[in-house]
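Just the one chain here, laid out as structure tokens, in the form predicted alone.
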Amino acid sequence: MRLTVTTWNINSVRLRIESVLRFLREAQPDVLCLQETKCPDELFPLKAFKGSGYEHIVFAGQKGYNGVAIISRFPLLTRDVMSFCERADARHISAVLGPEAGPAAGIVLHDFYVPAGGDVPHRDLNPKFAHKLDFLSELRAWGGRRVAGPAILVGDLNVAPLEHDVWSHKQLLDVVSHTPAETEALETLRGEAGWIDAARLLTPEPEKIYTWWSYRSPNWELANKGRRLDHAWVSPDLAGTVRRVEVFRAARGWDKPSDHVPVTLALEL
């Protein structure tokens, strides 16, 4: 069985619902995990997703900021939301694939939206950066392996951890998302918990991988000053099933795009 799971920071699900539906028509993933939905629960566009064949949906949202959702062809057994840094700010949701998913049944899906961290990479000068580091510290303490069995962790982790996850390692060392404090924190928590970085499993460095291009760039495609902020990790028991990680770059050029693009993980189970 081929299982495909897509992660996408959509930067407002209601504003970009037509782009999401277009992607679902073109790529047809089994599961779509969204971040930054910016949508209170009562306004989530359930009807649009169900009309596209995605009947099974869990979400955690709030007005104007953050928000996560898991949208699935297969039934989802559970809905679990974790809070970090004593804030119930809709940055995590998880669910378990039901028996109807066949060989994928029982896989735990985690969808995360890590704080961006603002513009100043100093804890004492920037409360947003301090929040990000604290969030990563709590994520490290959680680890993600408290639930027995196979698991997938995806999301906008807002860190480009490796040298070739950014357009210029040297120029971005003092830029939030690629500072040593962030990259070391993310790689430490991933390594300690045993998560496998699926994209780099298949495409090792020094090949560049980007999933985000800034709105500030007048010509994002020509400049190509990207960063890999969106990730798909698998538990060690799924490492041998990873077949593909595809960055859907074309979506960055669509009308009213998100600055992130969909990233799809494919497993052969």
Given for the second form:
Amino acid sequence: MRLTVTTWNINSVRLRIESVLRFLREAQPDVLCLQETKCPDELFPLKAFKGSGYEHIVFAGQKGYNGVAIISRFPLLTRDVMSFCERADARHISAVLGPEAGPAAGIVLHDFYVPAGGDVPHRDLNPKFAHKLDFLSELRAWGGRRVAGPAILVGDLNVAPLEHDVWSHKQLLDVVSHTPAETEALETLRGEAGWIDAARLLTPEPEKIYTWWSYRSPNWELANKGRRLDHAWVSPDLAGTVRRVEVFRAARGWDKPSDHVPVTLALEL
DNA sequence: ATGGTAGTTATACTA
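Given the form predicted alone above, what does the protein look like in the form predicted in complex with the DNA?
Below is the whole assembly, all chains and molecules, this chain first.
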């Protein structure tokens, strides 16, 4: 079977609910993992998904900031939420695909939203950057222990780890999301835990891949000063099943867009 | 070299 899992930082699920439904109609992934839903649980737009074919939804939100959700065609088991840095931030949710998913049953889905880290890339000057580095350290401590059995980790990791994950490696070396402190931390924790970067498995460097274009840059399409902040990783046992990683760039040009676009991982199981 | 935009929420804050 073909299993498709999309990750998308939606930057307010309520404001962009019509874009979410449009994407589901057009791309029809099996699972959609959202970040930055910016929505308290009691206000999550569950009813909007009724009748859409996506009846299995887990979410963890908070007022105003952060928030993650997994929206699935297949039943989801064992919703789990981890907290990092001793904060109540809604930055992770996981679930397991149920028996109805056939060959995909039992795959663990992790949906992450890593802190953006503010503007100044120095831990002593910027508590938000310190929080980001601490979050990555905790992710490293967690990842090494927990990857056993088939698993997929997706999300807005807010780091563009490789040289060709940004429009200009040299110009972004001191810009938060591409500093060596972040890129080395992310690559180290990924490697130690054995996660495979699915996008780079199929599209190795030096080909550029971007999934985010700043709101602050006019003419995003022409300037194309993007970064690859959104990732899809698979456990080693799934590496041989990766068939496609698609960046849905068109969504950046939709009305009232998110600054991130959907990224869809396709596995043949 | 700087400031640029967007969302939530109602004032700064986060990105």
